[in-house]
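One chain comes next, on its own, written as structure tokens: the form predicted on its own.
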Amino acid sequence: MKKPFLVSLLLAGWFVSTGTLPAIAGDDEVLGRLQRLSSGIETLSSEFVQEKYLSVFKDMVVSRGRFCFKKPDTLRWELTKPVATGFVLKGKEGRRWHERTGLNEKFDINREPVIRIVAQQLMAWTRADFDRLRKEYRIAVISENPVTLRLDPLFGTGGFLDHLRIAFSEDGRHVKIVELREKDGDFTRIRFENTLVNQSLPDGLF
């Protein structure tokens, strides 16, 4: 799996549920409130625009897609433009596709370590599982209005990653922007649009 696609997968799942985030007093309190909000998530869907800046070419690659989640462990992640590619996961069973190669196949998550890691990350971010995330990142609240978090990889485990920055919508109901900064100057920015929380999702999505 190429790095930009893996990066977008790792980022796409960060949302919190309905409610308005109050004024913050400290990092632990903010994260605790986000966890409480995320506990109310039953379904979630959003369109997104992904911008990938490649410093070596001084160019921006733009793609579009959508992310859907249904509690407890069903999700869909896909890019729709310029090339349709993605996967659906229901528990341990999944299906993946790629428009350009013609790939369309089922898979067992236990036999796909890369997708398993990606799915675990998506679930952790969607559920605001900071206990899990703190094993991999140092998390800091860097802005109060709107709430913005910075995540720095621990113990050199980030590889090419320098840090993540996550900005919530003004009412604190969901993430609006996720930005990944790499050590070589490249960055990926995902802007979430038309986010719907706890709305019914068509069965055909999964």
Second form
Amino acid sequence: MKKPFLVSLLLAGWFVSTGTLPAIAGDDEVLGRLQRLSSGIETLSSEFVQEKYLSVFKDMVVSRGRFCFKKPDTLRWELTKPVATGFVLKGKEGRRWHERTGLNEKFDINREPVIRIVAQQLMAWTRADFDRLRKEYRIAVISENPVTLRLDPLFGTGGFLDHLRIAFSEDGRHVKIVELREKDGDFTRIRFENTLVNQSLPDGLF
Amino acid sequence: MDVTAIIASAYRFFEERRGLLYSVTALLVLIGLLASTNIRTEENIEAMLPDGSSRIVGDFRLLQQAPFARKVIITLQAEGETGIDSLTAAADRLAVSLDPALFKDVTTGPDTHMHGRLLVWIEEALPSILNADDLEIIAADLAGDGVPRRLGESYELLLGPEGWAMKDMIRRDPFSLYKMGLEKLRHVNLVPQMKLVDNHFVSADGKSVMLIAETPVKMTDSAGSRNLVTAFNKAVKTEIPVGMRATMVSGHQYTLANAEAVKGDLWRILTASTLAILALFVVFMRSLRASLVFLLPLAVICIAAVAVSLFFPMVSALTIGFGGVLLGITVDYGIHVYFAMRRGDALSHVMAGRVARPVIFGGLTTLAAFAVLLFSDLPGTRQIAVFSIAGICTALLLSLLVLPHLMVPAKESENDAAGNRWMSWIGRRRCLVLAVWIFLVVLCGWQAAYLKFNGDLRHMSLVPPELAADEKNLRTTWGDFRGQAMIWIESPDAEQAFALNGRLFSFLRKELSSPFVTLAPLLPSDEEQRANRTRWSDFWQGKKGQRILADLRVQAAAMGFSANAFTPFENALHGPLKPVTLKGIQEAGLGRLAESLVMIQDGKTSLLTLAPDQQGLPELVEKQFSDGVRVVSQSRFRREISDAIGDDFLRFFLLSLVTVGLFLVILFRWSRKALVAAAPALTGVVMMMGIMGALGLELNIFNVVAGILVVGLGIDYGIFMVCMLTGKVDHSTSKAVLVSGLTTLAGFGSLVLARHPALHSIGLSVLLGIGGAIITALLVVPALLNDKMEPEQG
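The form predicted together with the partner chain, contrasted with the form predicted on its own above:
Every chain and every other molecule in the complex is listed next, the one we just looked at coming first.
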């Protein structure tokens, strides 16, 4: 009786060790690969579909928009339907608009903490900047093909956010889906479509 | 028995007991020296504030409680194209690297978690802080298509990236009513030209970042101030890169600048005065024993300081400073005794007795002048009086009882011949001397009329140009947030205080066009809060409110919101409404602000409003609120304290003149001699004031103190010269007057070389005043008494 018990303990130990240590090394390897692939991105443009699964709405609300990025720190994020609104950011200088209200104004990113956080997140996802993301999230690879990551806020200050789920394209060069999961069960899914990498972008876009 | 006989007897008594006399004297001086090192001195201006419950004292106490009164303000400024990110990062690095023992609670921005908590607090506070006017605004905004418009905005917000974090808030407040609460926060912006960037205090132009720190270093502690400034400079050197400039503004820098200036002045003054006194010593004295005369004031100052400490628990540093200047008089008693004893034309006890009369006359006259100061309203002035009286008494005792035993007679007959030649020279030119004197006195008297008194205490200290530039830069960058007038409401009844604060807010809102700081809109009185909550409930249960809510349900459903989307909002309207409390405000992240504007101490509630220190504001507020409201205007305080100190010193300067005059009348009976004896002092004062007036200078408190010195010494010269000319003392007196005058000029006149304005003022006054007094004593007094001169005795 003693021997099988000892063997099972050893086996359990082996499973534990083989099940965890290679996984940690694997996560780093996967993240490193994504980072290398993303490092070649000079420009990126993509349409997106945003699905809001919020208890505040009767049904899921779909909105559409466009996201453009140009290295190192220029981006455009806009909704086109059902409302035309968005913002452009070039370094620290921004401009935002709202078609219905006629708003069209410049802003200083340092005075807009919400937009700043959103922009920082968008850029970090696009550039697969895991060094930065690791400061705020615990990152786990939940699927390797295609790569899907789960990002849990490191601090109790995550506010409404429970975790993020980010799925990359087959080739790992860009983000395909982002899900923001909230603590109350609500979530927002953003699906990026028709993504073009390193295509020239018209100057007027930014 | 007159003083001459008493001192002569005392000399004979101690002649045989010199060992005992020297031992007791040495012991007393030693005790004084040791005790004086243990005296606790204070270096603040409080000693110069009038006694009792005057407004100045109260204002001073309240000024100490101003939000930035005891804080160190650091401005980090970009030079060139440095971006705000680099600035805020550098500010954070600087905040961490500042020595925590010297810089406590260094803040670069508000509480980091303030934003989230504050919005929740505002939402909950709305029923208590929104008044009838605010409800009218809500009703108007949500009338017509107001509800779908506001709801549409919330819907769109939820779709955009901001909506990720604002969902719960929109459910609680679909109409964004929190913005009305944010509007009320406008009144708690302590620094007018500040904005928050990345949770940092940033200037309106985005080129400066502010750090605020507490420090345990007392504003008057010069050594501590040096450590503070050194620690700041060290941190700046290591953390602030090229392209940025960090400046610190606090009272400590003034303390340090003044201490450094005095230190820098000292070697220059000491060198000049030592060389001058050495020259006088070589020319006139040439005796090692003469050096004992110069040690006299040192012993006197120690003993006088101990005497003051017996009467006052804390000795003001100003007392030691001013008193030390005034005790410059005491060296003269020693000089007169020295020359009288050196003469050697009679037995020692006779010589000691002979010089006693003018020395005691001079001493008593000066004592009388200082005794008047005992009746001052300013504790500091009373300390100066005690210091001077104790010092003069000690100096008289040491000069007349001890010093004569230490002097060796030396026949100096050539003095008599020179003295006689001098007198006859003046006798021949009497009319010319008197004519020139009268002309100069009239001329200076005329110019003195143009002399203005400036009692501003700021002129007492040195303000280096770079510090003045930093102050100016601080005002330009952030607005004059440190110079605002304070309006205090104090009451043992907190509710009454808050109610009054609310009325004051309404009044100022009507009267002032510029922004002011108050907590009143965010923290109304309990009664007002109750009334607001009742109105709030009535509004939402009333016709208008019910229509809005009905509209909300219909529009929400039409836009695709779920049925319970705004249940939190409706629940809050019908649920229990919480009052706003000070604790709640503090927990919302406005703790530091609340502590600055509300103080609860000893069962008394004090509420502060800060308003621009504009002309007429104090009178306007005080007229409207006769009771319970107190305006502390910094400009008015400066004016009043300057006036109080200036009036006090000027009053006592004039009273001293009157007292000295009375004493002269008593000493010389009602005779011309009394007037003549007063001539050097009066001429000295008139010349001092006249030349200053002609040069366009202003008279300050230091000139007045030095003026008292001029009066004290001038009177002594007058008394000695009159006594000499009327045969009471010998011709060595004129030499003693000359030497004592020149010694004073060397010792105090050299202060004119100082960079520090206070020392420079004293030096200038002494130079002009004593210069005039010496010339008058040696030339004019003999000319005035030419017909009264008695032949030299023996």
